[in-house]
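Read the single chain below, which is given as structure tokens and is the form predicted on its own.
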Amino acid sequence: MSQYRTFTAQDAVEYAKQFGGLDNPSSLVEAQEVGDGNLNLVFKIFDAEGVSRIIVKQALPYVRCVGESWPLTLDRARLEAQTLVEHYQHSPQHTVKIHHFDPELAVMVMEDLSSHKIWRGELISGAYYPQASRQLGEYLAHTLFHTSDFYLHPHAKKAQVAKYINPEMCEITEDLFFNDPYQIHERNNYPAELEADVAALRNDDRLKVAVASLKHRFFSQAEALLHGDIHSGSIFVADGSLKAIDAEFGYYGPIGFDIGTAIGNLLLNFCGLPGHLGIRDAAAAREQRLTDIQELWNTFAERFQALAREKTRDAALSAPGYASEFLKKVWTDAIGFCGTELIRRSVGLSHVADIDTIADEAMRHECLRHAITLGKALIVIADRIDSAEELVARVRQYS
């Protein structure tokens, strides 16, 4: 990409003036780089009154948290923008709005969400947003249904699958979720005190067969346009509002992957809460996480089935009862993928603040062990967990 250059803060200001769609673009005066993720530059653009008005995001040609030794495709910015635009069409109230995208500069301009907060930080602090889990279920139901075979004509669906092929980003997922934690690898990242727990993963043949099956599904089941990385750090919340961001891992894959990733991050918070809150507050917050998980799945399943009854276009897929049968498979997939999220966030390259920011080292290690144990169990017994209520019972069993 000959026109590509890495933006400075001033570049971001000038770009926002041109493409931000504001009535008074000349009011934009400065930018602050606030990206705390692994991959991109993110600039908040402020007006003369110090109010953040717009966001400019640019993909870097390498993994930011590693450096230039791990190059990465800039095409992920196109895929992210197109995924968010597509999801916005089906769930505008729960998807960040993209105002402009430039594929050569790998830059997008999007709505400012300064009125919202990142859900992960709110979960860690014990703040509660009673609508969030249900709204996440709504977002997932609408985006995944409307990009699936239930809704799209087969020709349109196949064209969409081709449009959203995302091999480099999928390879990252395939390695971090399904390969690295189950072998000795330089990307793995865990305390030496957990070596025996991690070695047990590598030596568990039953577990590795189950993980292989999940990886094969991730490879081969192009069911809907996934967000691809829908964790609590990719979600903004406010009173009565939830917005999904950061979809550079978007691709056509198994619906259960997005569901499982979302549930997995709620369970990572569940595992980490004793390290952040007092005994009573942690116990209450943990119970709320389990309720959140039930609300997320039940909202998703109810809304997906309602959409299927109203909008399914394929004659065979519209058969009464088929959507319900399909969701049984989605649920089993989701439990397995949830388990891989728990393990990869404990053993692999990319951890979560829910556990990593626990000040007490012994408590942090114990929370990591809990996440590994729970993740391993869910992967192995996924086909024996029939409902969200059964999942909650199993989580209590392994806590």
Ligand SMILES: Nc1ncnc2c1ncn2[C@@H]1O[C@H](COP(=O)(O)OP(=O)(O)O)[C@@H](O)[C@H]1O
Contents of the next structure:
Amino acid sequence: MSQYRTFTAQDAVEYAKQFGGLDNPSSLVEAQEVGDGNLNLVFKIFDAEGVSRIIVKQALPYVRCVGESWPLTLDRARLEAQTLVEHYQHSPQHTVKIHHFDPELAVMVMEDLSSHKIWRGELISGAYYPQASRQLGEYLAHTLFHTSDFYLHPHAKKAQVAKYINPEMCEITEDLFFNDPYQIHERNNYPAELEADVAALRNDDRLKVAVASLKHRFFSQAEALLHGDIHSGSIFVADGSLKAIDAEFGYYGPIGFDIGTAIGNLLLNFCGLPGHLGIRDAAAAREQRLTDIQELWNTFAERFQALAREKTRDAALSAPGYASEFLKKVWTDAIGFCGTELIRRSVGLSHVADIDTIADEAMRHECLRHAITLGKALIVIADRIDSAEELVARVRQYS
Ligand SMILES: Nc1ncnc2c1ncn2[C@@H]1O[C@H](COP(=O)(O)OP(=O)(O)O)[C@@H](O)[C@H]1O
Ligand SMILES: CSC[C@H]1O[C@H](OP(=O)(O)O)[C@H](O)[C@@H]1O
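Starting from the form predicted on its own, produce the coordinates for the form predicted together with this ligand.
Starting with the chain above, the whole complex follows.
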């Protein structure tokens, strides 16, 4: 029989005392539930001085932001913990450390990153972390290269693909990214004023063929162990530091999906900035976002190619020039997936604070329209955008 029970704050404290790996566990006295994501419970566990020392995260048997009417597998906690442990092996500087995991309770105990801040909030307020985009590029290069066919023995790779089969979480992505925005669906969520813009998505056959192709790649291209949801709300930053969290959508998929999600969230911030900052500050922050995007991709591509030169084990894949050919396909995928992230975060179930918290309604609608227009364009012209510099030029064209 399953031992699962939903934790109270006191349960979380007791659990952290037992499994937190702290030198002085008896100093832990209370917990606060701080989860602001769509899915899970997250407890900060405090000591007697009121310092948060460790985190206890538990999956609920349903989607938190919707309620018990949408049941969801508890196995996502295993997939999250395993993905983060695997990514930590390849990028310890940029991955949260998991101390303990229990599949029955769907609970993990992890490093407390209270010294950091969630990147999304920082991007919205105009705070700039000049190293963050390069560090994100490093994280993606190391985790994706070392879990790919470039690095793993073919038997090991296939065993990994099996270990990370994640059908229920993938189905959420398959529906929210590639289906819902292009049909009438009760999960969609957008202001009535945007009805014409959204109807245009449903009636655009060329767009829908391009989205089908992206969904097909998401279904079938087991290129590397993805984070699966690497948006700016799943990234902690501090001066000189960046750490990824929240990998429950991890599975073996197309590398361009992680890159596209990351770039897509920087572009969502780009679209929303005029709703948060004055004209001059917004313009400057937008330039920083465009620089971030170029640095992210260029760092990722350079690092991935360097790793490929030094460490590719497969005889055929190590052919000079192959890694750079492969990265061209990754880039095209990334632009397309980036476009789907822009659209699903504007029209679908789950939005982003970068746009949703804009107080002025007319401005909010304008920013949503901008994200939809840019997303549509990127999906359709992905194979005509050859570099990060060309992407930036296109973003300027659609601003
Ligand atoms: N390791 C951590 N250290 C400090 N705070 C954390 C940590 N992990 C999560 N949090 C807090 O909990 C929030 C929700 O966590 P997240 O993993 O995104 O949940 P969900 O899976 O529900 O999306 C984060 O936005 C952050 O404020
Ligand atoms: C029904 S889940 C919606 C949405 O929530 C996830 O984000 P997070 O766990 O970071 O809140 C993911 O992006 C899903 O697409």
